[in-house]
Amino acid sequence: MTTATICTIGDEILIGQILDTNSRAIATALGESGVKVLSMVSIADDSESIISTMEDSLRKSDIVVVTGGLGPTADDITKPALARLSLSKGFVENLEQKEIIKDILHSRGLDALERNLSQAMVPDTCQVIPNRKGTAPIMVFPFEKDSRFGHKCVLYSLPGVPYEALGALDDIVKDLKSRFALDSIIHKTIMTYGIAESSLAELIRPWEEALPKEMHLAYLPNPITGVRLRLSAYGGVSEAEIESQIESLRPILGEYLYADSDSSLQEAIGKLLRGTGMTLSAAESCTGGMISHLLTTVSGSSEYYLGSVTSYAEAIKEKVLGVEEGIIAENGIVSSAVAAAMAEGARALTGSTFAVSTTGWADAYGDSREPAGTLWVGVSGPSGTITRRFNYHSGRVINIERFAASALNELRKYILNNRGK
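Output the coordinates of this single chain in the form predicted on its own.
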């Protein structure tokens, strides 16, 4: 199996000034090409650190992809560090990149300063892939017979600007495929919701333990999308074999399984409603419009989603949704009865087939009836109204995200069980 290490260079990453989005995109491109990423490393703007980290990475991996530190300013030190690493005897000018630099600067109304043109100078030990999206060339350092690393390996140096780094990936993949015989790697993702990661692991433990050694399962939890399960197969395993394993998992997961690919609850709801003529509305209190936002992120949601009422105040629940004052007084604002009345009110107001509602305490404030973190969800449809209580213990923002996702999941299950009724 061909392996890789991804390295990002720059103090701005280590101090949290910018977010490293390059590594994720590079890892995805490598994985889809049959390269197994062993590690990701971030390095300070220090020549010795860069060289020692590159040497260690080249010993452990067949491919090293580096981003950052290739600009025209004094703090961009990647190129001279890589020159030392590759035992370069000097720098040579890459004429193609030089012309690209001139064209880019002139198109912006800028003069091509010597500082800019110097970016076309590269170590004589590297090969160049022209960077047509920026001024710093992509440098390729092959190490065919270097005893320091003990095996054939190659280092790719990319600009740190995401637009340029991501724009170079197709060329990088094409180049590495010419150097290595790559095995296939197959990733299959399925989505679950409504079960904690630890409980999910226990539920599917016998299935996971019986997996062939060429397959590996990863758990990827998220408060909005649930626990993503990614089954990866290495070493020539066919898609039919991995699909067979997924098929045997489906009945174990039951209603927790909501999508066969990297998806979301709102997309799953869209698939259930699209083309059926059935419609949907929402009545939100504690989620403050997040359910509406999530539903409308799905392309084509206007076919089935009619709208929502963000009834944050008690008066709006009563005047717009028709929740009776006595229901609130008797049961409390955060209660099964109020959630049910809100869902029924939204359905009556909009004429939708289904309606979902939320009422809850998102943070430290609760009342004598329900503690902080409590959520009541209501779902109303042709077969009646149901409610369900949840309680979460995160901060306000995460609680609201979980509230919205829990409501969407209850809605998804209700629609699934009531289609055609």
The other form holds:
Protein chains: 2
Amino acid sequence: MTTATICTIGDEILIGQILDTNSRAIATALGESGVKVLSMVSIADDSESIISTMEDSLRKSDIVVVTGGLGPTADDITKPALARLSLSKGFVENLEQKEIIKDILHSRGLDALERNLSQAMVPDTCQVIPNRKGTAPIMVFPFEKDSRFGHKCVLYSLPGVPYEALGALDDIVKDLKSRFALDSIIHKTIMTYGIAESSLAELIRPWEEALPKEMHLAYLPNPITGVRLRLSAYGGVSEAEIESQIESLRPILGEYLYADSDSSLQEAIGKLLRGTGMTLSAAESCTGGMISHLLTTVSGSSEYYLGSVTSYAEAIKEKVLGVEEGIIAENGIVSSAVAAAMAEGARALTGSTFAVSTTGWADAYGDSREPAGTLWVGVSGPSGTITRRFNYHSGRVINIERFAASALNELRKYILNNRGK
Amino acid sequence: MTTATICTIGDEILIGQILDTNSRAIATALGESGVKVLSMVSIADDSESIISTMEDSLRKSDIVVVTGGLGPTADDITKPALARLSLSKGFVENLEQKEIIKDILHSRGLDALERNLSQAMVPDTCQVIPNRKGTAPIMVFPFEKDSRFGHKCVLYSLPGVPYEALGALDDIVKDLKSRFALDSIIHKTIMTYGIAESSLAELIRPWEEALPKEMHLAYLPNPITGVRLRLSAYGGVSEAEIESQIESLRPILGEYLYADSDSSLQEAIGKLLRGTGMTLSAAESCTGGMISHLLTTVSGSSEYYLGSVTSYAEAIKEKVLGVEEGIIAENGIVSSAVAAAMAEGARALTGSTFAVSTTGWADAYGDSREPAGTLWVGVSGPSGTITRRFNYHSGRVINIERFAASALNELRKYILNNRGK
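Moving on from the form predicted on its own, kindly provide the form predicted together with a further copy of the same chain as a structure.
Then the entire complex follows, led off by the chain already shown.
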């Protein structure tokens, strides 16, 4: 299998100032092309580190993709280091990139300074892919029969600015396909919610153990989206074979499964409601607006989402949502009865088909009836109102996330079971 | 200088499915403690890769921090690999972590399965820091006189789930300070909002150029919190010296400065309102609940925050917030007049001292009056109602974040200027 190492150069990554997002985008492009990424590495703007890391990476993998750091000095160090690595005898001017540099600066109303034009100077050992997204060219260093590395390998050097680096990916993939015969890898993702990673593993163990050896399952848990399952198939497995494995997993997961690809609960809810004429509202207490926020991150949500009331103060629950004072006094503010009344109140206020509500203790305290971390969710709709209790212990901010996700999941299941009614 | 390598283990990072955010947080914590991070590396869930990468990292650096690969499911290879690396003779049960695992699962209403409890089994070569944020313990492998590495070094193994990994950072820093004499670095952070990074750099250039050479300023922009400025002082600079630099920066920044330490706009607002008896509400359209969500992430926000209405549908603006139909028809839904009426409506509905409102086009379309990316913010309070227009061009999700932050900043400035009245 053709293998790769991805390398980013830049002090600002190592001090935590910049989050490296280039490596992920490069990894995705390589993975989808059938290249196995063996490792990613971030190193300092330092010649010796660059050369020793490049040598090591070229020994271990067929392809090395390097992006410069975002610092202004990174470029000054990377290019001479790559010249040394490739045993270059000097620099040559790439006329095509030189014209691009002039064009780009001209379009910004600037003249090309010598410092800008020097970006068209490249080691005589490299091939150039002209880069129309930025002033720095893409440099390709082929090592066909270099005894230091012991196998045919190639190094691509991209600019560090994400827009420029990622704009070059299609060209890189095209170039490497001309150099290597790439294997196929297929990844399929499915989304689950409402079951912990360990219980999910127990539930699907017989299925997982029966997978053919070319397929591998990964568990990716997240407090808001639930556990994502990723099935990867290597070495000529067909789309149909991997689909058939997913089909046999579907009945085992049942209601836990909420989407067939990278997705979120709010997107799944949007999919259920879009085009049906049915509508949605929310009444939030402990989740403080997060449910409404998540619902409205979905483009097109205004088609089915009417709005919400965040009732942090008891008076708002009474005045706006019409939750009777007696219900709160009798059951406590965090209770099934209040969750139900809030959902019904939101539905009555907005005239929506469905409404979801939350009342709970997100912080480190509860009351005499319910402990810290308790959530009551209410969902109301044409076939009545249901409530459900949850308990989490993750601290305020993560509790709020888990609360919102649990409420969205109850809403999703309610819509799923009631949309025909 | 004490040096470190940060390593993340996980196929899902190498295929680009997950963005590695742990490494950045770990790098920040190490950097702030006076440790120099030499490199970051991401590798596959594979014993041989793990062991060879760890050996290489321990040879090159004093500290190795590893995250990932410790979850309870089948694809976990890290722990046995670390056992081999440390020449362990067997696994022992850590009773403290075992009790934590039971407590965490119990609090979620689950019984501890054998695979959960197996997380308390650790190689006999490691020291355990109990981890209350998750089921996997933090393992510390000291290598005092190991001839393979040739110097005193230590490896920390953290869980891969970001919430669990980052919760352990304080403990890690404490532990490594007991093992190494770290250089002193002092960092001071101040928060600004409402000025772009490049304009901010222009504004404070004379101040920045006059800094003593032991001090270094970093700009850390973020769409929600604004540009954070971090002043770092190396080599025995006193707290008083760095404070005096900050004091001289304060009048230059004026109203842009909103906090003296790592903070958020919603925390700054909480600080202005707490203990004053003054209260707050919100009316959100395009921000869809995000302002309310951000306000309620602050612990203790229920003291001053009453609640909000998210009026995605026009009918909710009219019915719940009392925005007259004629105002919308005459001015357009995204307008100064509607923003003002929404803020006044929220204030009237909830009886709050202050109210903030948003109406805008977050998606790729506008109307005949206002283009895509337009936001109108309203703030209402005892001294009247103000509105302000913004325009952003970042796509729906980031636009919503910028909209919410701009509204919070207008609210903050209004409270600041009106709290005495």
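Under this definition, the rigid core comprises the largest set of C-alpha atoms superposing within 1.5 Å between the forms. Remember, it's a predicted structure, so these values are computed and weren't measured experimentally. Positions refer to the first chain, counted from 1.
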{"property": "Core-superposed comparison between the two forms, Glu370 Cα displacement 2 Å or beyond", "result": "yes"}
{"property": "Is_shifted Ala25 between the two forms (CA, 2 Å cut-off, rigid core)", "result": "no"}
{"property": "C-alpha of Leu14 off by 2 Å or more between the two forms on rigid core", "result": "no"}
